[in-house]
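The chain below stands alone, shown as structure tokens; this is the form predicted on its own.
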Amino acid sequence: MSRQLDFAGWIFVAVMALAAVLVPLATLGTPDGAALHVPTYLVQLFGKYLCYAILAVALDLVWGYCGILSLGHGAFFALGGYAMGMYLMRQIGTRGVYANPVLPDFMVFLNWHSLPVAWWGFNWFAYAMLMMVLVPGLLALAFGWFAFRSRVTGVYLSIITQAMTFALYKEFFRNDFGFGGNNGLTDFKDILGFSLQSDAVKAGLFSISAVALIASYLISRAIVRSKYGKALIAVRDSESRMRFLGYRVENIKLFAFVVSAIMAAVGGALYVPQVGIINPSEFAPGNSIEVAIWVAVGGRGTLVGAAIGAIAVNFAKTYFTGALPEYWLFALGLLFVCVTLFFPLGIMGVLSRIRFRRKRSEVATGTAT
């Protein structure tokens, strides 16, 4: 199964960079109405998927490799989200409602008479990227230096993430804390002086969004490939084991902790200026339950089963949200049952299971004949 998830991921490896390459310039490149033309939505829509695939593959290190299932990785996904959103609020300078080449719209409109420390530096784009990984990775970092030295594990682990993440979407819809309360960061105009809406930006961040996927894989891949992945694999499976033998257990789950979010906080830029807004409502509590439902559907431990699964699941939802809206939330958790009772190995495990029953008959015909 090792081997076939190896040839399984080049294969996604290639067909992401197909797309980067030939979805810009299906976009770009050819007439409106040509059968090969991608409509400018599309590679919208394709490229917020990209970002939700990115969140998965970094959750299934941690939860396939690791056996953290952590429920609040949206937390980390939406800040790293709020980062690129206010370096893109910082751009828009006089060219808001109110005119004002320092102050968002939002702090204009709230008597707000100075910039917030908070919001220092991330005019710089620079500044703003180094936020957007240092940020999440420092929370990432506390929270799983303090839990993991409790030996705080399992369904409790568990509830403590999702509890960090349900604190954030209470502080961040606060008018007075500074992030835009309820409406939260919109209205962006351009990013590093080119305009969000022109369809090669679109295409650009479309991309951007494949390569960086492709490099969540490949850095999720390098990890549990290596000596340590053995080490985090033997956490999994049997943790107290591992510390018998003299390992630092919470320093093994702490590295990969802290890569999982800081990849989820990627993901989150990537996203809103594909999007067009951030707002509290992406640390709601349900948007990491969601994300483990992805991984499990694509398959838990295979990586490259996390991203299919973000982008079926969220390809249906799209489709489902428009035909039938008032039905998707029990068509998720029906599907989500369906997985854990019968196809507990996800999308992938079905494959390599249907690819190894076809080898077996195969090698069976050539013994008998």
The other form holds:
Amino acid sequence: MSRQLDFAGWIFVAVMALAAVLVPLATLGTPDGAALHVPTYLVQLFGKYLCYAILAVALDLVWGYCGILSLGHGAFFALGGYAMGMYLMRQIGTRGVYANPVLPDFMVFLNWHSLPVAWWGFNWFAYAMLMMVLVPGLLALAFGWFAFRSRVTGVYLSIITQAMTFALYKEFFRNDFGFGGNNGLTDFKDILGFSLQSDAVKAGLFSISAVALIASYLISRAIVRSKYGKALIAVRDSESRMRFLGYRVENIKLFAFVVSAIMAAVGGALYVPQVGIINPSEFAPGNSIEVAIWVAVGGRGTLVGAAIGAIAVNFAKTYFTGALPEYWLFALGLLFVCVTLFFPLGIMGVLSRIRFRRKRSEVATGTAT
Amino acid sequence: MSEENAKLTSSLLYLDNVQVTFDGYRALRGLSLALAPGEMRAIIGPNGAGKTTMMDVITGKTRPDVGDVYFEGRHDLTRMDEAEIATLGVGRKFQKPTVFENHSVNDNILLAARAPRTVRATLAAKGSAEITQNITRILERIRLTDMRERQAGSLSHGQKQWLEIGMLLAQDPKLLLVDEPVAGMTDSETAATATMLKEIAKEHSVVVVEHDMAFVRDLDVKVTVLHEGAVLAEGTLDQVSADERVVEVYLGR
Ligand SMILES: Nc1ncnc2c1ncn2[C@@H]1O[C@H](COP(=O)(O)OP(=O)(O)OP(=O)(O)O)[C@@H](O)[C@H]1O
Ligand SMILES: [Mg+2]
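Mind giving me the form predicted together with its partner chain, seeing as the form predicted on its own was just shown?
Shown next: the complete complex, the earlier chain at its head.
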């Protein structure tokens, strides 16, 4: 299984690398209607899927390899998104409805006269990127430190991660929390001086997302293949045994949790300029649960599977919500139940079974001749 | 008191008047025990005597309500957690074999082997010929050389027990606590295990809990009999089996 998995991983990396190069060429270098032309809306759609895939890989790192079923990863994704959104908001400047050079529109609308401290520095891209890493990273560090030290595990841990994202969901809804309330942040104009409306920027964001997904996969892969990764799996399978061997289980969990949170935040930061909005609904508890479903469908504890699961399920979601919107949640639930009952290793498990069978039949024909 | 002090400082492991209560049930009722450096000790006693609970107390899994537990005369084990105690040099083999089922035999030993255990050290850890050789030597001693790349979960019950002993060897602790190492083993496996443990005892202090009297006789070491959470008798196996109270405890139930 592990060799096949690695093979699948490299194929995935190759496909993503090719997409990163070819998609911009196909969308920019060809006229509308040409055979190879990729319409911009598709580029944006798939760019969004790639961000979800980063989030799924991040969750798989902690769930698949350390047994931490976080149902709050959507919060880290959203925080990364808000950091990017705040940068994009401040780039609007005088082009806003109220043409205030410093204050975003919603602040003028709320009659605020000065920029809240939380917003300082977000006019600089580098500062926004730093916050994108620091805020979710520190939240994960603090949350994990308390949770893992007090040895909260299993369902209880999942529940408190849900509570975490729910609390943020409620906070971000409030206007006086200072992040745009219900409407969130939107009407972005440009990023680093390039217009977000241009096809080139959209294609570029797609490529960057593909590269970020490759990086997330390769970093996670390096982590799980190291001796630390073996310790991570050992913690998943027998936490107390690891303690009696002298490992500080809480530190092992904490590292993976923080890395994973930052990875999720990167996904969120890339997501926002592609969809053009970030609002509190990204913190909704249901979103985080959906991420776990993507991972389960793709194959938990495989990394590649998580990415494939995210892309496949979201592709299906886009189709369903267009064709039969009222049935999507049922379909998703059914999918989850079927996967847990019949395909515990998800898509990756099915793929490996097919490959295994083919190999066996090759052996069979080999002896026949 | 000064005699007690001398006993404390000269012992590798020293338990004095240890009491543990679970929901009103007194599992340990004033257990006292001293183990000399380099000693091997067998602990016997009927089911529920508190043998496993004693190991839980020594390894930091269970905090005693009352009593002292000292390691090397100076480390107060009642104030430390599992990882700290393990780092001091106390290794443990569980009653039910617990190996990392999804890892290979090789990786089980690798994780147990003495090496820095921090996140940073394990992230940066590189394999080396020395580590490989060390694992090879251990596998020979626990008779699992051919199973090196096998998943631990696919081993037989007896082989898992051995793998766990191998993990203890790799951990190389000063004190080994071994809980019922031959439970569920065939006679030949039992004999092989006794040989392994005797060999280990040459370089380590060992506490073995076991029900199997033939096995205990084979070990040929000082025996402590536990009953209802306290020591009932201590001495050679012949001495304790001649003790009327011991006979009563074992036969009178
Ligand atoms: N965590 C616990 N909670 C409640 N009771 C416990 C707990 N652990 C042990 N006990 C009780 O304490 C008593 C001593 O148990 P212990 O496991 O130490 O016995 P033992 O000597 O190892 O027995 P055995 O030979 O069956 O392994 C038993 O009656 C047991 O039911
Ligand atoms: Mg026991």
